[in-house]
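Given as structure tokens, the chain that follows is alone and in the form predicted on its own.
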Amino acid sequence: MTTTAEDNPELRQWIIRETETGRSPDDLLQELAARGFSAAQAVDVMTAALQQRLESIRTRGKPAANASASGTAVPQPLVKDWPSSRYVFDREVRVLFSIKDPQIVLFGGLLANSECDELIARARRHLTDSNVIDMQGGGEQRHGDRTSTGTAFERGSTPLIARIERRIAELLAWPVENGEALQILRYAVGQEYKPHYDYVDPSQPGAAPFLERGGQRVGSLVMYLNTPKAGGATNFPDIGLEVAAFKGNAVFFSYDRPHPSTRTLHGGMPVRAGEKWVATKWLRVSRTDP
């Protein structure tokens, strides 16, 4: 039995057709399993088909390049030697812990205290209610799972932003231009972001407008701009991990396909005392709007 959508055009078209009629990814995965595919093969087949479909939409009818059935390339901050620290651009950054599957790395001292303070000061004057992607219409909308306020700084918009982005690019071995705008978020007492995935589900009708602007997200870097008095950790429920928010530190994680099998479900836990400030950098597969 073929195990890739590229090798089986009829199966590829069936996946696309069923998705467009409203069937959920879980339903399709169950049917593929019933046809004899392993769980991993079923995910690969569906991911490849949907990636090809989205690429054809993005290029407005031009022939799509073959999608990888084994997942998309992702940023790799620790490609050799697994060091305890790295000098990147202008700063020594410590590796506090790392997990291989899923790929999660906690960096110590990615940002200086003065940089954290400046980002907060610049952002505080421009805060608005945080939104999520509208997976039906393709824009943004308020959602009860996300109760923070925030703002965004366009790529390279100030010397501080440009310096931090260059540092991130070297650390994660990923181009600056493949990063979204730097998002600054403030969480007051009781505010949180319930567990969610950062990738965009390509089967949803609102995905295409988002993915046309740089493709799928493949990595997230959450930088802590202060240390809350209590609460505010970043949790990964699938693996039982909680990362405490500590000023200057940053947690990175990647996901090579838009599917829960990446085990990158994560959330910002409620702040119990004080406030929490973070700066988030999402990374795409290709150049994205600044």
Ligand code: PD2
The other form holds:
Amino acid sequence: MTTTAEDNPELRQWIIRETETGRSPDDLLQELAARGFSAAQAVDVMTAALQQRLESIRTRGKPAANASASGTAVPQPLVKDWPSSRYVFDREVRVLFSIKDPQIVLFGGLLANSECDELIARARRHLTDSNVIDMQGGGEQRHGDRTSTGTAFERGSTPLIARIERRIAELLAWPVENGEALQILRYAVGQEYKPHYDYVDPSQPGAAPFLERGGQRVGSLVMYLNTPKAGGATNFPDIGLEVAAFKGNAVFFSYDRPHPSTRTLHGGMPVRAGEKWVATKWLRVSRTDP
Ligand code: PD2
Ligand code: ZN
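Just the form predicted on its own so far, so send over the form predicted in complex with ligand PD2.
Next comes the full complex, this chain leading.
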């Protein structure tokens, strides 16, 4: 453990968590002293951690301050100086690869196996045919490009979902309230999600009702809940990237404008053997419906 809060995000997170579970500042100061911090260092560390927490409460529901190259705020995992793994909210997460333009990051071990299994078990009872947003009339409609079945869980609807959402918010430095309901998809053999963009085209007549509730999507996190026997990679045709679906991993990408020049065209390739389950979290510019 290093001695300043600025270069020790794990320590800040630990202080925040301990405080939220009811530990008193005096108690924490004593533990920091026992870990070798001087009184002045311990107070500095505590102050920085609690200021960080206050700031995140103040900016809750507002666009986050992390701006992309174009100046538009997008979710932005702070992967630059990641060690081989980092403690995120309540779990060690790895960065398996990260590219800048487009911003795409593959996280290893974002979800525990038991969390994946629980999401699948809960979703299995509620599966219906997947839809896409109806760009003409608003609402949703069936589309041959998306042949999976699925369901959605409201934000915070179970303790597990609330915990995963907090982990994601910390991972991507983006408020929980700006995330859409968690969407679970199941693909059987031959099913796929043909290449598409996750933002909505604002010039289409059906976009307005969607954009009025939380603004544009600016990021997507696709979490793999199982490992298909064959097929089912998430592909990014514009940049020739295929991300293999592997249980517990998650691929994140962001787009700071609703335009193909973001090169975030992506799809779920057909499953060739077994089945594929994912949970997708889409992130909006502003606070949106749970
Ligand atoms: O299941 C996938 O790999 C996938 C691919 C593209 C999911 C989504 N998009 C999505 O949920 O938007
Ligand atoms: Zn997508």
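Bear in mind that the values here come from a model prediction, so they are computed numbers and not experimental data. Numbering follows the first chain given and starts at 1. Rigid core (definition): largest C-alpha set, two forms, superposition within 1.5 Å.
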Worksheet item: Does Met223 move its CA by 2 angstroms or more between these two forms when the core is aligned?
Response: no
Fill in: C-alpha of Val45 moved at least 2 Å between these two forms on rigid core
yes
